[in-house]
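Listed next as structure tokens is one chain, alone, in the form predicted on its own.
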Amino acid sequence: MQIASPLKTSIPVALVLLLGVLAGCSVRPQPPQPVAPGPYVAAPIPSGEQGQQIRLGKLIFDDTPKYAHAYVGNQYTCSDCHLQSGTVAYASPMIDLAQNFPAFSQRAGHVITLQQRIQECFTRSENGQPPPADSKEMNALIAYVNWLSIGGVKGRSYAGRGLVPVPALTGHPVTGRALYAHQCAPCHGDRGAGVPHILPPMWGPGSYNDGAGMNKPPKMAAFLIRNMPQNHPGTLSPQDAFDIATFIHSMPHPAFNPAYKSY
């Protein structure tokens, strides 16, 4: 039996190896998926008025049209898109938020507080009216954020804050309603409804208005990619998460108060 000489047998693996490599110079690197950090350990609440604030401004932020009834014009809760109590890594979490404010906005052109900031999603994602700034609901939201916010650090944020973003894509809304219909329709019903209390409308007069963030698909892709469907988040693909917005922000809902606008 003939054997092979090593000599003979190395030439070829070389050349696959260093034909590898040369091909490799030519993709580029896709950038590393965020790491979320670990569960959201809260603080204490401390005892006395401050703690009773506290406590108000998480059962306004998780009930905010029973809480805060006076200053909503839909069926959301400020947990609906800041997921369980603003504690998600990207979920628009409220961790270390509040001393990131006062901060430039681009879609008001001027710096705002963070009271103006609550004030923006109430007109806007909750379809109502602002709560004043010395408001009894907005001292405890206030209070609340200021509590997740223990142990920031000023101008650098949380390392789950906002949302991850998808890539630039164009979604198309028959094929967005086809994903809808198998992946959101069994919570949020065939026609956007939800379900009062426990599951937001997608569209419709209890939506959000089309002056909120996630009307823009390009939000709530990155909104949907990292964090639904709830039982199996992660498992939609950059395109069809922008197919379902596309599909969502394609129906009706209602129009933002332009009176607002400055929040």
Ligand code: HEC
The other form holds:
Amino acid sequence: MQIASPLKTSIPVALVLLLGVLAGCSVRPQPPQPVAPGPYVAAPIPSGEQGQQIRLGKLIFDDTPKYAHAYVGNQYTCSDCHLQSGTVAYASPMIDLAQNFPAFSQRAGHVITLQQRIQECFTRSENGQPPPADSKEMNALIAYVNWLSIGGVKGRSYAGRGLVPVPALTGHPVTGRALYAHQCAPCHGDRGAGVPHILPPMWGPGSYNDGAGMNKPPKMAAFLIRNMPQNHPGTLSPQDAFDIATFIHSMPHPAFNPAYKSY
Ligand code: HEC
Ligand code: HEC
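Moving from the form predicted on its own, what structure would you give for the form predicted in complex with the named molecule?
Below, the chain from earlier opens the complete complex, with every other chain and molecule after it.
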């Protein structure tokens, strides 16, 4: 018995090693990922009118078509892209964002306010209209972002701000189509239409428009690498992510309304 036991264990070990070597041929190495800051701990919501504003801001953030319906042209909530109410590192979180605005915008070519940055997501990602800077909806969203920015320092960004950095790769839409069918279509649909109010669309009349950040393959790839597939995040290689993003980009999206190009 005592002699047999090392033998017994050495066989599975050899097998595991062999399988590991075989699997190693097909597994592509993942580039090092930035270490995410720990889970975000929100400050308590203050009482009174300020607390009500923050709560309304969160409602708008989590169900934009319902609570800001005058300004949206599709069914996305802010949380579809800014995951978990804007509190997930590298899913473009709102944490400590308020004190980073006003800021220079590459897209606009000048300094913009936080209100203007939010308006951009309304006219592009939400394919809608900009809520006026002093509207009830905008004030509530600003109160919400300010609350997520309590304790932030002027000019210093949250460590998990934005999306992960990505290498400059060329995406192949034919490979992307096959990867999409296998890894994304079970949730987002063969036709990219998603499921209203549950799963956001990828293309078609109900999606973000062609002026949106998600419509840029490197930006979408950066979002995907870290955050999708939602049930197995972190499993796509950068090349997979570029292939899929390039495929999705090749499908139809509503046109950005040029009347809003200053947003
Ligand atoms: C379809 C996806 C999508 C939706 C929906 C969306 N956004 Fe965005 N948003 C983005 C992307 C992509 C960026 C750019 C991220 C980057 O470049 O780091 C962005 C950036 C932002 C920024 C600037 C973040 C920073 O770090 O400077 C703010 C503020 C913002 N969005 C607010 C909102 C609000 C509020 C809503 C809902 C009304 C919303 N967004 C809806 C995709 C989306
Ligand atoms: C298990 C279901 C599931 C799978 C599989 C999945 N997603 Fe998602 N995806 C979601 C959900 C749900 C959201 C909304 C955000 C959230 O609640 O996490 C989302 C959000 C997104 C968004 C941001 C919103 C938008 O429409 O622009 C993109 C882009 C996206 N997914 C792309 C993909 C791609 C590409 C794949 C395949 C690699 C994929 N997803 C696989 C469930 C899924």
